[in-house]
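Here's a solo chain for you in structure tokens, the form predicted alone.
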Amino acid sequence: MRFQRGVLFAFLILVTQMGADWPQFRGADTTGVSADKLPTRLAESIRWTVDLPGRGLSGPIVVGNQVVLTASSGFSQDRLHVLSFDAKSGKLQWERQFWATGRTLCHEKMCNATPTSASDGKRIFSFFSSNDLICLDLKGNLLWYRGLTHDYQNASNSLGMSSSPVVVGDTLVVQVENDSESLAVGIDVETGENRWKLDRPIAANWTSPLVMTGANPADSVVVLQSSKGLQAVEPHSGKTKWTYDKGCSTIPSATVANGVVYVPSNGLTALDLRTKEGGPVEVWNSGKLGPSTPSPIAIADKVYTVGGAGVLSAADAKDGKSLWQLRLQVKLEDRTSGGQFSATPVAADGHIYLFNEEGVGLVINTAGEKGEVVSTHDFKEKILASPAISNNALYVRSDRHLWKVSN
């Protein structure tokens, strides 16, 4: 009884010391948010930096003890890099190239590697702007390539592609919207073939899915966003649930948070998901709250999004009531950094992690009554891709570096 005993407190140490992968872009629920304990103080808390081969606005993703990422090098940006890093020492593991076979030309603010990786846990999808869409197992060995521009001859924008797929269950779900040739696959994780295609709207959309995991995983629904509204499909079949057909934005993505969608529509739109109806009731819209390009965050009984002037803006997620707002300018030795923020944060034990344009880190505080800026550091590197929370580190991008932050 003592030595089972024993066994089970093990047990339980191990399981609560264990974090959760972040297997696609903002994490396995697409909200950004996770339960890890992450520092406070980025600047001291370092724990290593790599060297990447080519430019990426693509974000990291962790799987075990993997970090995966792409890049995307020479001069027409048409090399594809996926990359392998070990968790604990930053050592690469493994690293594979391969051409594009669509098209790279995108604005200078992007580059190819924009759309973030996804994993099931078995298998790595990494997707580029060109459309090009590669499955390798853990070990980097090619299981399937896709160049979705071979299938969908007109499916490209003259700015670049950046939706990040994602996986539920056995499903990849791809968006590849634009202004030609616009649409979304569900993609067997198998076979690399399609399970169905969508048609969708016409218009150029930079926006990536957000998963929905329902009690039972047959209730699981992606949510697709456009500038005409929105649209819930069952991942496995591409079956509609329900829509939503009021103009969203093009850029930042929708999030959830107990049963709500936070969407960026008129400003920001919440959207009741708990109804009788099954559909989506609206329940309060701010015109004030419109978030820039990075996606909001929604965290506990609160909302935040950060709008085009460099400015935090805090509600109340049941009535959308403003609550603070906290200018996001830090000065420097040489400088005041501020204004511009693409990536989207993500958030850990009461904390918002934010990323601006110029390379500086920001650790806000959002347990009181006002958001208060808890520490900040300087990259001194352009930072465009959204972090990555594993194991109570905090892996964040460049186009040059990969950083490590942990206790």
Contents of the next structure:
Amino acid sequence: MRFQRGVLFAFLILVTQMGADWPQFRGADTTGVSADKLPTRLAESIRWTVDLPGRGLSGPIVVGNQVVLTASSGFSQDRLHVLSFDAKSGKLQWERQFWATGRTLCHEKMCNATPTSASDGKRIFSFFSSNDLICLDLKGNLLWYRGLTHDYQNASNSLGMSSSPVVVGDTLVVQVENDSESLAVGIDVETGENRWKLDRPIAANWTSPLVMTGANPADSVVVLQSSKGLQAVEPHSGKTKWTYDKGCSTIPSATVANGVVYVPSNGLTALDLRTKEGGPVEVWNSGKLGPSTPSPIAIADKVYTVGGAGVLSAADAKDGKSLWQLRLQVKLEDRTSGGQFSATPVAADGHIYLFNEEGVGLVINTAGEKGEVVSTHDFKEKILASPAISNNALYVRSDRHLWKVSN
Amino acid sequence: MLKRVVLFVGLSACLAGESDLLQAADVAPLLKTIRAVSSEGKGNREAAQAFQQLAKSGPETLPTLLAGLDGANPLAANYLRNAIEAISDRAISQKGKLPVKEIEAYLADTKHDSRARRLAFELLVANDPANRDRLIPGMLNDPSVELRREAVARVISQGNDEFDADKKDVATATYRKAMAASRDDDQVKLLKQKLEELGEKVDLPTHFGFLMTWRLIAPFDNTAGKGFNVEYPPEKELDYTKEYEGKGGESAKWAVHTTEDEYGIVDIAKALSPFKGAVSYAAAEFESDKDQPIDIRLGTPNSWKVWLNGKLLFAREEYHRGMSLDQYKMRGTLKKGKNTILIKVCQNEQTDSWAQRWQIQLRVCDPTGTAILSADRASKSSAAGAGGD
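The form predicted together with its partner chain is what I need now, so please give it after the form predicted alone.
Time for the whole complex; same chain goes first.
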């Protein structure tokens, strides 16, 4: 009994710690939804602002008391930066720089530091459009370095790459897909060596892997999305668990809630994975819910997408029936802002936090029959990165700044 | 209790001593281990262990580690860079002394690795910010692109001051000096604008080393992209007098084309015809006065292969994802005398307006981006009426 209590206690601590961190793009479970409580008025809740070097579209991650993000600088965007800030004070703890080993060319809207880093709580895995993959300990010491374009020389996209890696158990899953050489690798977090490598569809793809979290890492699967469809793999072995072959978007990534995957495919399609066979069963499809660049987000019994015209659409997660739409335009003193969104939204306590490309943040209350804009704040800088949520704080980044928003 | 404290202090002293004892002789095998890292994580485990020891060493190892960057592969270079940063950060935060004299000697020797020299410069500036103003003005022609860039920026600023003071002749000379040193395109564009405002002419093709005159041939079949891997006659023989049956029975024969684009862009769709689903080849001759290693830098939105003197340098199958200066960098070696550069340029069948470009831009330069010109460029230039090779 004592042993069982001990195990339970250790488990609870683990869960609590994991819940507090935001270790990768869209958080630990890659859903973008947090159990935290965040301020709903952004302007009054900015705790600190720090300057950042170069450029960066990668989202921050939070590991313990560290906020970690990447940037790239130099005329050719070939200087890679990994920075760690104290979550409480915003003080720079350390910065490490590296030289890109792959091609750094990107569309001007993007930059080399576009993919979001990941962490297993002990290590930081920073990935760049140039396919440089850097593993550091929490003090910034290099543990290993991979150059995936150095290894696979045609693995690059002249418009830039954006897929963010995910870590499941002791494996880091990285998706590198383009018109010339496409692959996904499962990398041993300890050594940086490949556990497995899969050939992937030869077509440009900017989506990030989705984690379907199991009761323990061995039960989790990683879902790889592409223009051909979905491929769910066992993270440790790379063995394919199931596939979906109806073709998917190559920009917004699928999300998951309660065993149902909401994938940008022919608009938005819901796939139930709670079947005995373990394969996907199509539950519904809606052409009206097709997301633009931001990935969809599912909260409670609803799923939300941001369309190309800057409209937030809410639908019933059970049947895809449209519930309401909200135009995300904000009247500022000198202009009306809205329309273009790239940052994938995050959510906490029934509120969605959205940031348009002009840098205006919107807090949407989803509790009522219709969505309601609770507050807005103009950060006055282009924002394309998805924020992080940890310990009741929101971390927002632009090219030049990182902000902490909390009560 | 007292015993425990003594033991703790003793252990701490031993550990501190261990890090201090890492000397140059100890560093060599660790460097060798790190420099052995290679593709797909090979050597990572050993390199990680070596790194842990190196990163604990004192600042006296920095010159050896900088020297270790010379000739290191790009992966190993990043291990060493991180170790150098860890050591120097710790030394600076603990008010320790960096071996400034040795680091500056490394920086001064331009035979060393360019990026490592830039790192040496940053160490010196971190140690004393005044080093930036002291060192940068002498780096206008430095092999390091980053050091040179800072020096060029200062000369541009000086030219602007002179221009604003209405000293136009002086400003012209200053801008010319900056132009001759500039390698990054943003600075080149700015200087071209300044000089043209002052009535000066700027020869961008010569500055960058663009190849302006090409022999072109098309169309060979690339329906469904299958022509990318087909060895058409120009890959087997370069006989500019030959004529071949091309796609759909169309005659494919070589034609000389000289571009007048100041960025050396050869528009194949305009020079020949906007064929779709077609393969073209572009060939250029380059006269070198010696055997020499070079960079061949290509920009194209099309799928391509490049050969230097019949040796394939690289091949890439990607269509319409953008084109830019120095998009692809390849290393090759020119032999003394005549050299031939051959490019296979494939166009696909996309009908979108943005998918009609069928273009190449190629230059020959050194790793800093300094143009290497064909020995007969001047005569070609006068014969062609512009640019030349």
